[in-house]
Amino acid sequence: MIERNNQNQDPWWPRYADRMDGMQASEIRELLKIIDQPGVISFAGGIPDPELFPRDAARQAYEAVLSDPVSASKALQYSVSEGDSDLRAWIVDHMAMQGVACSINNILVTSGSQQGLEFLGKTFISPGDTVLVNAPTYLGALQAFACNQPIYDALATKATNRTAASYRETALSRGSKVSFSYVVPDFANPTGETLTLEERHRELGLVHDLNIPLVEDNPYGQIRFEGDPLPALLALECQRVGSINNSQVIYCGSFSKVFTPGLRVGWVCASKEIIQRLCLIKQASDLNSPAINQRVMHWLAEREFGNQIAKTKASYGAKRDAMLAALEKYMPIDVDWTHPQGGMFIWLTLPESKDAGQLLDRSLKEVGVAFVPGQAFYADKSGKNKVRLSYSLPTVDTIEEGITKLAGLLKAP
């Protein structure tokens, strides 16, 4: 964490807002700047491969949006700050197709569905408000909510004897209030795992007793490998509540872990009432997503979506498959690991004597293998044993040879 008050690093500390203590780097980018060099095996970003980037499609999109004088004009110009209509339109479409009834009015495009998290937290969170997140949860989200300087409890999605009326006395004690929950349903970053049906509607029901909004991050949900699909919340909480304008649910969606994130191209889909807000949000903030980027991403969209689709399931589930079998292979007993469905993401948990932060230092100077520390993922700073490993961006070789290496570390005295 950046320290405000240290004015010998920093002489502008006396001058920095409040909200820039809760504020600090990524962990995980600070670790890329360290690890992109030769030789070094690399399961630390969870990157997309771009060997399945849609190089020609890119092309041939931006060539098409260009080349017709009336679509370069509305690429190239101001947009609205809700987004474009004939790519919110798709967006609606494919929001159908999982259960989600919604007009354009129900959707806001981002810059990356990061984006949208950094909004809805200007949007909800007041300096010390209580948020509900996993213990671990998705580093970025920490980072978007953190200028708001919220309290963290952390969420409980499994079976437990917490209330709502414990979350809710726990923010009491604390001078505080819950102002909203945030879950990621599947193949979570970093843990891999998914929510089950039941767990969905247990946290649906805490939300309404506790009457705040749950958002929804869902930018792994098409990656799934084995097993039926779950609806997304908010499909159950529209059966629920009959609308997605009584929703209590917010829904983040992303082009980036299926197209590519170069484009930053995410989406918010929510009651109208909540996209008006976030709209104001947007326009004070940069008015509107690239224009042209939009306009190439419907087009990708309406032609290779389901190619896309097809291409990173079949790339990430054998890559998926290989490091669970180099795991079962070469770890040592006392490690365990999570066996995801689908996503990105193999969560290790290692022996409670294990400090994966040395554990790291030792892994990049010895045997040239990269991961992050799960210490990262929790808001407490716990979870010191814990590992994620991301298997979408190395060869099947490079992850056998890689986990192979860093077994034989573990097994090191």
Contents of the next structure:
Number of protein chains: 2
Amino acid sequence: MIERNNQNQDPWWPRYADRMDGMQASEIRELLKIIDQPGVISFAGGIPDPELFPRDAARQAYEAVLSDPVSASKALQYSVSEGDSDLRAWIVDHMAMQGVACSINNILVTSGSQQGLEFLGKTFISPGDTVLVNAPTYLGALQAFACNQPIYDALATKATNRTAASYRETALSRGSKVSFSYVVPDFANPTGETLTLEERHRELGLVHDLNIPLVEDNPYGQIRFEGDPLPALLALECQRVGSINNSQVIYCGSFSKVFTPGLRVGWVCASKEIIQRLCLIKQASDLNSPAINQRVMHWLAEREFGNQIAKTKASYGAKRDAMLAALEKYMPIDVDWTHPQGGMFIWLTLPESKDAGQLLDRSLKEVGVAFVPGQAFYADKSGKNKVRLSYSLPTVDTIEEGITKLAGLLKAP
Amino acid sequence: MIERNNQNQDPWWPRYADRMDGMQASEIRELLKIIDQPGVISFAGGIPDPELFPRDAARQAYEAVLSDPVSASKALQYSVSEGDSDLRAWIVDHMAMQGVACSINNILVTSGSQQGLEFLGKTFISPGDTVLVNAPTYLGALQAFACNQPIYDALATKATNRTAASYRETALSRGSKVSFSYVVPDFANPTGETLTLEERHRELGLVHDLNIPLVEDNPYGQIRFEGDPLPALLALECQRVGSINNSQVIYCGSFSKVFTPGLRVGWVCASKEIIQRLCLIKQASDLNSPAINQRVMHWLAEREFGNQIAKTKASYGAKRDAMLAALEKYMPIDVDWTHPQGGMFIWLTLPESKDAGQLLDRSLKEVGVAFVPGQAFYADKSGKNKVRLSYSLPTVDTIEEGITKLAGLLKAP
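Right, the form predicted alone is done, so what does the form predicted together with another copy of the chain look like?
Entire complex below, previous chain first.
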């Protein structure tokens, strides 16, 4: 089931462990290096708008942490692997507002939610295991899991004929077992779509039938422009099983999309046993996340969270509106797209005959517009006619200009 | 060879991947939680003295990075996995001063050198592989490697009858192969000892005979109080093989012991192929180390490195002198210890009949002095009569007081 790649010209290749076989460079990150040029309108990188970063507040926060000698000494020293206890207490309150009752023993601070994903893959995925992910799914999660050598099955969100038994049988037919599942429930990367309440309950039922963990990755949930918030999967699970300490859902949160990704602060919220386990992994991986950044993030979260959410929603909401309006106005009739109620992404479906990779080449060359071809987000590399557009970084004006140009290309023979 | 532990009361245990079997909490970090009490004289934690942290310079550095809008936006944004290019360029110059000619393509910035060790274990160690480490060795390295399920053989530093063939045969007899080796050449944790030039050449010869990587972990090398610096293993290897890009040595460096561990900035210096490989792992693990901390560390390194080294050497040098003098004055004749020329540790050998774990219990209870029992640093859990003393954190006066008390206990019947 696991085959050794005959990869690249690296003379070290024969000496690497087999787990290196599946690890490849992120197409997006490689792409970003190429398109990061003046004049290109980029809908590619799913990164926040630096205009929204709390720059002055961050200055004040670092100054506040470092100007007091006792606080500074702590901020510049090694610290506990679990994370700063004030920050964890803030996260406990934040989770409570999402309907999750927990204590700081249910929280581990990680270096962004990416690190949470990597730790969870390491904890649960044995080589050859089947992992359930949506098709498409977040590319970074596929990368985080890769060195554990999983195989994938496509986790359905809509009602289908896929049951726990069908996932089990499919795995068995490939000599595998289902051990792990992963979803982005709110404004998913790359589609911008959100699971309905019914779909959330269905996912929970499934992972209970399969007796596997469900990782809920929620970096965008706070950035909702319209519609009512839906309960986190972890909140529904806590209702279902009575306590977070019985939960099969493991929640990954992040300050990257709302505050700043530069401090690399995220968290995992889960049963205390899983947090203890992840804490051991944290210790072995990098001892602890930078204490100073955790102190600063706590300072920012306490004072600026509400403002920052409001600012981010207003900005990305207007940009989404601009992109949807431009798509509506300029795109040919045979192109379809999602209507996200929050987050940073719109997902285009081109006619079956179109290849988004080829379109990107032409688009960069002829009109200077960048996006990410959808294929990158499929574990099975399907989705040739899909396109991920991010509206977080460009201005409203460049969004209209870029969509006009992209639509022109698609209309051209 | 690899047996499943029947570990703990964690209800999740049956669902964890096998690689979790070897992961245990660091005895030191658990110990530090207990002894971190007022009144205890601690020689336990191998952590830097916060009095030496460049507090004011760090304030200035954060202010400098955040006060300029362009610089602030970059510092608070996602960044490349390789690390900040200015910081990497500084590290290139720093490595050149140690006799290693390299370019920024040979440098990856990591979240402390611990992260470098974790990445290297992941890259090279397959389950059941034999890893060569000194006995004793750095506990954090054993933890970093643990989830790859290695077995260990004791790497000799003195001239012995252990040859490449003998390591190979020992591994073979255990159904294993030798795939990886690890040393701390300068003022090692836990012994404080330094490899001689002859020993360095012998280690290089061995890893060439075995055709395996040698990880050179060098967090303390800059903190030398006396004697002449010895060339890094990587410098000798570059001479031997002509270029870093042919090197089998992989160097892990850190700013934690000289500047501050709170920013979590370290690096790996190796052949460009290995750096590319580690960069993929970095991407999958946490995308990038905090950009802001890398900018700040560059600012500090450019302006303060010389001062900081001088300050650290003066302080730890005086503390080592105090500890050696107190040991000389108060310890019973049947206790032996190392004479480190730098770094943070002295290593005691008690009479064979003594158990350092029991001594610690008594020491905490009866005289309020803490240290780390040596057993933690042996892959095979030998070393019952060994003691690690760290002199970096206590003052000169408390060092004398603590050693007096510890010696009193050892003299008591």
